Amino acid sequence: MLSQKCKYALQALMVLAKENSDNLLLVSEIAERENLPKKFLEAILLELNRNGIVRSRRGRGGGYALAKPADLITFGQVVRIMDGALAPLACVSVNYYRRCDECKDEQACEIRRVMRRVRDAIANELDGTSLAKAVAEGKAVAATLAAASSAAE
């Protein structure tokens, strides 16, 4: 399950992905748009800045923007930065592997095989979804809903 911190990070990044890359947004503006706690969001954006996902400028006209194009930032990158491993068990993690203490035979472990498939499905979806793709999907859904709404009238 995603942490609240990770969810807030994704929400903030979606706001920034919808903006022109030259526009810098204040933390307060992002927080207000998404109804997020400002202080917590400040800490999240600092972490994303340290990891090269967002860039910031201080002072008048300052704020935050994406550090690279939205199509180069994936949900998987963000989740790993904010929450660590994607895997439900350490023994199936690619980046944070740790053998289970009680495991007698990893190769024969039925639980490990299932959890590896779960991990692979999660990684494929998160690593295959960029911020730009999520924005485009959101626009497509909104257009479909608008068309359905006007057809019903």
The other form holds:
There are 2 protein chains.
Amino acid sequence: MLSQKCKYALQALMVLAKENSDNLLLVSEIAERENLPKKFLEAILLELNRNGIVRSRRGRGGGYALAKPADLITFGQVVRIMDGALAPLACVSVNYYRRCDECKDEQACEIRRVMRRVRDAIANELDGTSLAKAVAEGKAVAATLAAASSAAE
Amino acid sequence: MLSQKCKYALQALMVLAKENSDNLLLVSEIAERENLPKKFLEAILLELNRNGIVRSRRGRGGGYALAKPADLITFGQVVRIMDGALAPLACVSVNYYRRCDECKDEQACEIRRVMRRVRDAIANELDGTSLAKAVAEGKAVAATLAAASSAAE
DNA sequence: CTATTCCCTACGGAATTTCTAGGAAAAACA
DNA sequence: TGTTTTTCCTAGAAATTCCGTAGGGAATAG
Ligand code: FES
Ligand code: FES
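Can you return the structure of this protein in the form predicted together with the DNA rather than the form predicted on its own?
Now the full complex is given, and it begins with the chain already shown.
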């Protein structure tokens, strides 16, 4: 399960992704729109900033925007920054690998083989989905929903 | 990430799955073989027992065995018992659904749509893999490894 | 030089996780 | 019957992680 922190990060990033990228948004604006605890969100955006996902400017007229085009930011990147490994077990993580203390022979471990496939499935989805793609999907679904409801009148 | 508890459960179940199913194994035997904390494992097997995954007998000659054939016990079942939802967010869980407080419109939520696919990918792997399948895979890999190493001589 | 806004550290409380202790209940055996 | 073995059950200790908040410093604009 993703942490709240990670979910909030994704919510904030989706807001920024829908915005014009040279239009800065205030932390308080994002927090209000998405109904998130402001101080916590501040810390989250700071961390995203340090990791090159968003950029910021301080002072009057300051705020946050994406640091790069929305199609270059994937859900996988964000989750890794916020929560660490995508993998269900550290021993199958690519980016955050750690050996299993209990298992004597990693190569023979059947559980590991199963979890490796799970990891790949997760990584496949999350690394294959950018913010831009999620926005586009959302628009497409909204459009078909609107069409269906107007056809029903 | 799976909890230790869940990992230990899977390790114990793999041991039982490799054993003849009417041969009872002691908790202490399993704990020693897999290098697991005994008392903790005891609690885990108890929970698996309550959920119909293993069966037990007390007293001398007692112990644990699988409650049903190894091809009817899936990794998905075990993980759900031990850790709850497979899904990365409660709002996309099938068996442990909970609404997201922050998101106003669930149907419009883009994050939800992405995470729904992730959930399906995870569930697909975990529900599609039984203990029996994992054992069989392990044997197959061991056999090809042995063949390769003997061919290299 | 004042107001705004992000930056940074530290910390508090709650929840969760990872076990362990200690004994009751069942079953086998002598 | 009584002794031993083994699971069953409750309670809780210790450590860690999670979810935020407080309070002030640093940059920026006007
Ligand atoms: S090596 Fe990680 S589960 Fe066995
Ligand atoms: S509804 Fe669950 S993330 Fe939006």
